[in-house]
Amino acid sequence: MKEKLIQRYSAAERINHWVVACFYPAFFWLTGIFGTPQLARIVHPFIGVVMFLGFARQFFRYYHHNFITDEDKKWMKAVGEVMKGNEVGDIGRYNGGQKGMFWLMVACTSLLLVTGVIAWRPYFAELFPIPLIRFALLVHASAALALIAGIVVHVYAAIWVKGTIRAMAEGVVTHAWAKKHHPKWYREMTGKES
């Protein structure tokens, strides 16, 4: 019997996700493809703008699904149970962890853009005093570290929950996966009560 599937993400949503992922800071080791560290430093701000624009598209596509509800708070308080495979709460399209990651990305990418512009030589840095540039670099590095830590957890969680990677690779999940991990969203997508 063929498994019943629900579309979780369209092709455009998946492409947007992978574009942002490709510009993720943990791929810094790829700077070697630019030849020299100096060239990588020149290219870095432009790549940062592409990452920001890609995430901005995701923001406007998903923000309305990411407001924290009482069910999400229940999920967050029981994350230990969730890690054991026992889902908690009547979860919609995204759970409390996914929503937390979304808002972390909003904060970090916004900080990275603002501080990156302040420190961007030779284009904008001359417009700002040196103490502000130094502070911006500190905030920039801190936001990058927070984002990297969040992305590591995000990727680990996607691997941990069997069937999740398929959603970003193929755009679909099984009915059983949706019903177990996102029961409210499952009902919204299928019109079924259970």
Ligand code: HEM
Given for the second form:
Amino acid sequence: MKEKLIQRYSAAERINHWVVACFYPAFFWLTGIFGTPQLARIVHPFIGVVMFLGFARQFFRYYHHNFITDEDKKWMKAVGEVMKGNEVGDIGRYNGGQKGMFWLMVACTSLLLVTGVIAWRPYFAELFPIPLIRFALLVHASAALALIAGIVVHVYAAIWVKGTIRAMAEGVVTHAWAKKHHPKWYREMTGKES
Ligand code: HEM
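Could you please show the structure of the form predicted in complex with the ligand, as a counterpart to the form predicted alone just displayed?
Let us now look at the entire complex, which starts with that chain.
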């Protein structure tokens, strides 16, 4: 029997997502490509700006899907049950975990941009006092750590929940996936009651 599918992401959305993922700030491997840590340091802020711009596009596409509702709070409180495979609450396009992750990404990428610009030699750093640059670097590193931890969870969850990678690879999910994990979104997309 042919699988029934629902479109979840357009080609443009998927390209946007994978551009952001490719520019995600796990930069140490750059030293292997560019030869020296110094060169990697010079290239890193430019790559960071590309990632920020790519994410900004995602922000404007998705922020309205990520406001946290009472159903999401129910989901968050019962996350242990969800991990056992039993979904909780009438979940829309994204669940409480995905929404929390979205706002973590927003906070971290914004902090990375602002503090990165303050610390960016030789272009902007000379405009700021040295104590501020040092503080900015501390915040920059902390935001990077939080984002890296977040992305590890994001990738793990995408692999863990069977059928999710397909949403970002092919743009589609099955009716069964939508019904199980995002029942409210399923009803909105299909007009079906169950
Ligand atoms: C190898 C790395 C990555 C993988 C495998 C991955 C996988 C996925 C998948 C499968 C989805 C669709 C989830 C769904 O529709 O239910 C998704 C959504 C998304 N991803 Fe990623 N991702 C990766 C890296 C990143 C990075 C680095 C960022 C940004 C810093 C990012 C930002 C997003 C955003 C904003 C969404 C939409 C979710 C929302 O609005 O709440 N992803 N990702």
